[in-house]
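Presented as C-alpha cells, the chain that follows is alone, the form predicted on its own.
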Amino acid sequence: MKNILNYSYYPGCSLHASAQEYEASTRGLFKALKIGLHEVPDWFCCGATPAHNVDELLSLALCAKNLSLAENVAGDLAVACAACFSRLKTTQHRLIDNDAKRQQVEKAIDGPVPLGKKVKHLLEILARDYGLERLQSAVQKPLAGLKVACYYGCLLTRPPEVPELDDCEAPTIMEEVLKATGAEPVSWSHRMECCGANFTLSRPGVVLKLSGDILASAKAAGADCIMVACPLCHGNLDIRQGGIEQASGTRFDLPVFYITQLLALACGVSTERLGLESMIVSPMPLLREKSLL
C-alpha cells in the first residue's frame, strides 16, 4: 500500500548501536503509520556531541558531507537522535549566513554543502506532517492510565534560533504528541534539565546528581516512567538508574521510554518489534499492570 508521507533518513550511529530499540519502534511505527523512511546510502558518523568541542570545521564537516548523501535521497531529512538533529541543524544555520564559513567547509569535503533540504525530528513529522488527529486515529491501544514524564532535555528546542522545533523554554510537542496515545502527561520542574549528557564517562558523578534530580522529579510529579528522544539521555537516565538509586537510597523505578516506543505500543505494533527487552528498568511490570501488554 503506497505511503502517506516519504521522507530520507539518518538514523545515526546510536540507532544501529546502544539504541537498537529506537531503531526498531520508530521503523515499526512509522511502517504501522504508512510513513516512508528511505536510509540515506553511505551515510556516517554526525560528530554528535564530542566533535564540535574538538574542533568546529571537522563537526561542521561532518555534518555537511552527511547532508550532501542526503541530497540523493528524496524527501525532508528525517532524525530520530536529539543530538544528531541539533548537530545537522546547527551546521545548517551556521553555514547559511557565512559563506567564508561555508566555502572552508566545502574545501574539507571537496563538494558543495545543499542546504536547503529540511531536516526534522521525529516529533515534528509525527505532530505536524502527519498530524495529531490522524495520529489519534491510529491509536489501536489506548494508553489510559499511563502517567508519562515528557523529558526534552537539552538539544530539541535550544539554543532557540537552531531547531526551530517549539519553544525554546516552554514547549509542548512531547506532550501533544503523547496525548494523542490516550496517555497522560505530568506537570513537573525537570523536563528540560541537562542529565549530564557525555559526562557519563569523564564524570559520573555528575551524572548521578544531575539525572537522580530529573528521576526525583519525576517521580515526584506522579509519573509511572519517562519519554525520551534522546539515545545519551535514555542511557543516563535507564542504565544509570540503579547507580542512581544507591547513591540516593532512593527508589525510582522508573521505565524510561523513547517516543516511538510507546507510541508504536498504542498503535498496535507488536511488543517483540519494540526491543523492550533492552531496557535496563524493565517496564513489563508497568506495562502488565496498565493492562498495555
Second form
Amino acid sequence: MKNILNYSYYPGCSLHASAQEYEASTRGLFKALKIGLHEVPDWFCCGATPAHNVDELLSLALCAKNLSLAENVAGDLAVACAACFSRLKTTQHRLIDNDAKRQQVEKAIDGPVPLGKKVKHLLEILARDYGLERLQSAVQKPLAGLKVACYYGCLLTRPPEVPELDDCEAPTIMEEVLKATGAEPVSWSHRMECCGANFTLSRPGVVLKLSGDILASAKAAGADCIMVACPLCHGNLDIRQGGIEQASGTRFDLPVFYITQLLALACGVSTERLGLESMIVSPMPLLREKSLL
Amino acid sequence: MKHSKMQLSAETMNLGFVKKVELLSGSSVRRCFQCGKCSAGCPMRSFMEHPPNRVVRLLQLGQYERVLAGRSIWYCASCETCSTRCPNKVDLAAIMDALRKLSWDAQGPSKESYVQLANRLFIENIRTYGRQYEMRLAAVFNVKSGQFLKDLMLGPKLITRGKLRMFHQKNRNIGEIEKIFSRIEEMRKNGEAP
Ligand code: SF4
Ligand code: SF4
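Next block, the form predicted together with its partner chain, ref. the form predicted on its own:
After this comes the whole thing, all chains and molecules, with the earlier chain placed first.
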C-alpha cells in the first residue's frame, strides 16, 4: 500500500514513556490514513521548557542538533508534542535573522542549522495537508453525541510568530478536526489557559489551581471529556486529576484524550491500539455509554 | 521589600543591567509603557509579588535587585501570553528566561528557585541519557527537595499503566550530546557566548 503523504517524525521523550498512548494512537491513525511517519534515528531530548528556562544557548543547540539529524530523513518534520514543536520552531525563528546567535549555535553543534526544514504539528498535517474533507470521509464510526472540550494550552498558538498554526487568541483548528469525527466541540472559557505544565514536579500547588480551573470550566460547559495535543497538558489534566479532585473536593471524572485517540477511534482503528488502558481517568464507562466501543 | 521606599537617582538607574537583559533576551525592556496587558492575562500573577508589568518597570528604574531576590521570576510558567499581547513587542517571556539565568548565575539556588532544581535535573538527564528518564527525574527531585513521599501514591499506578519506564532509553548519539555540552562550556570560558 502506497502512502498518500510522507513525513520525517520526531516523537519526543514523552511519547516513548508517559505518553505512550499518544504514540500508539498516532501510529494507528496515520497508518489507517496512509500517512507515512519515518522516525528520525537517534533523536534526543529537545530540552523543552527547562532548557530555555536555564540556558537559552543550550536549548537552541539541542534543537538545532535534532533538526540536523532530521535532515537525513526526507519530508517535512512531523512533531506530536506541543512543547517539542514550539522549541524546534522557536529555534528556527530565533536564528533566522540573528547571525551572531546562529554562529554560536553552529559552533556548539559543529555544523550548520537546517533553518529551512519545515516543522509541523500533527494537527496541522491532519487539518491542512491531509485535509478536513479527506478526514471526514475516512471516518467509519462517527463519534455522535460525544461532547468534547478542545484544549489548546499555551504553545500551539503562542507567541503568534512562532507556531504559525492558527490565530493566537481565537484558534479553531482543533474544533475543526474534531467536527470531522462527528463529535461536538463545546464552547468554553479555558481553551487556552496555562495548565502549569512546567511546575508539575516542583510546585504541585500551582498545577492544582491552574489545571483545577481548566477542569472545572470544561465540566461547567457540559463536556464529557477533554481533547489535548500535548503530553505535558495531558499529564496535568489526566494524571493529576485525582489529586485535584481530592484537594478541591469536586468530582470531575473527565477522561482526557489525545487528538489521535479520538480520530483513530472514529476512523475504525482497533481499540486495542489506542492505549485507552493507559489513561489514568478511565474512558471506558463514557465510551460504553455512548456506544463507541 | 515590596513596599519599601524607592530612592531614584541617575546612579540607581543602572542602564547596564537593562542592557544585559536586553542582550540576553533579545527583547527591549525600555519600550514598555506600562499598559498592564501582560499582567491582565498572566495566569501566574496571583502567585507573584510583582506582576509582570511591574517587573519590567522595576528593571527600567534600576531596581533589579528587588526582582532577582523575589519570587515572580520563579513563578512564571513560560506560557507566552504576555509576549503575545504586548502592544510594544516586549518579549516578557524571554525577559523572564534572562532574569532566571542571571539570578541563578549570581546567587545559585534559593527557596524561591525551587523549580530551577527540577530544571537542572532535567538537563542533567539529557547530558547523561540523551532523553528524559521520567522515573529518575521524579525520584531524584523528591530526594533532593526533601519531598520523599509526595508522589509515592501516584508512583505505583503510573508504573502499572506503563507510564514511568524503569529503564532509560538508550541513544547512540550520546557522545554527540556530551560534545555539545562541553563545547558550550568551552565557549563560555573563552567569553564567546553568554
Ligand atoms: S504589555 Fe508590554 S507595554 Fe504593556 S505593560 Fe506589559 S510589557 Fe509593558
Ligand atoms: S510567560 Fe510568565 S509572565 Fe508571561 S504571562 Fe505567562 S506566566 Fe505570566
